[in-house]
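Only one chain is shown below, in structure tokens, and it's the form predicted alone.
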Amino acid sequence: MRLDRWLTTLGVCSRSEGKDLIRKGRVTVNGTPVTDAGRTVETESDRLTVGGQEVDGRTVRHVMLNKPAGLLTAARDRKQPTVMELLPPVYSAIGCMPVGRLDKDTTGLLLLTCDGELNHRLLSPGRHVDKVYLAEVTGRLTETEKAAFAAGLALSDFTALPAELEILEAGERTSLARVTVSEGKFHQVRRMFAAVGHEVLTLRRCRFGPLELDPALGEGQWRELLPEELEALREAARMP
């Protein structure tokens, strides 16, 4: 990547600053000044200061965060707040995305990446990556609502895949649940309840596929994958 536009990239500054201060000999590359705007770096080894200070230069991030409920799962809104102001602003300068969606009023493991084929394998319904729920919900959860779950809900504008309903606890007024499935559909978890006769109360999502929420992350709290994570999940999104 070019110099000049690494900066723009990382919300540095705007690209005609970032060819001033490039100029002015306010920016190096490794220790080194750099005066030429069109230098070629390698944005995932090279170090970059600015003006004296140093700045982290990585393009390509993956983040795991624990939604709280209240905002939407969006890269941005003009109306409502989303998930990505709990980030500071060089995740969006640099493209690190949701993948996927978690409802407004539904809570915990959110993935965010900027690796665009990764999000799209793992969204992708031909892979069947899990996804984990826990739910509160009204009215006492019986064998015939498992029983119906893994045979596949049909619901108004389709018929959901097999899922696993566990039964935690069943009391006469609310019951609570750990719900399996293997798509990501608008509301899906709720709807697959309604459609048995039970609204959802909280639905918190505690698993994405290979990964578990970090129960260290409390709510709006985020931290970047590790190594291994990350390989876990291109493991699951079967990328080369």
Ligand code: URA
The other form holds:
Amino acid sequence: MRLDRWLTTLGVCSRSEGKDLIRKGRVTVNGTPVTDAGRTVETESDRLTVGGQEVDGRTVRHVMLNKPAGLLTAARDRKQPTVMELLPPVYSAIGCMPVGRLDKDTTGLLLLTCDGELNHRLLSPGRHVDKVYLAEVTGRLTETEKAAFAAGLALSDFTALPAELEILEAGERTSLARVTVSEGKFHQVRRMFAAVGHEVLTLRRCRFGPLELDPALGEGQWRELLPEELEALREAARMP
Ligand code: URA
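Form predicted alone already given; the form predicted together with the named molecule follows:
Let's see the whole complex now, leading with the same chain.
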């Protein structure tokens, strides 16, 4: 990538400001001032400073976020706050996008990546990447619902693939369950419970494919994926 483009891709400055900073020798690459705006850089490994400040120049990043309720899962929205507001602006600037969607009221594990191919493959219906949710629902869950989930529930517009329902607590008024689904249709878990007569009160995703939500992340907190987590994810997505 060209040096001037690197600065704008990272959201450090506008193209013209970048050219100006470069011309004035205010930008260093690997410790050396570079005055050629067209100089080719290695974005993932070259070290960058702008005006004496170190800048993390990586343009490919992958994030695990513990989504709180109340935020939209979207790259941007004109009216409502989105999950991107929890991350520094550079993540939007470099094109980090949520992998699939969690409903506004759903909490828990949301992945974000700049890698469009990985994102696409993780969501592709053919790959059946498991997602695990903890759901608190109205009423008492029984073996009947468990069997219905396992058989594949017929919803109004599609029949859900067989899903695992593990009943953790079954009370008179509410129950707690762990649900594993291998697809990600709109409102899928809520609709599956609704189809067997239970309303979802709270929904939290605790696993996406091989990755568990890091228990150290409180709601609204995030961190980048560890190299071994990214590797496991790429394997689940069957990346070449
Ligand atoms: N299923 C739902 O119904 N909602 C979510 O946010 C995720 C899965």
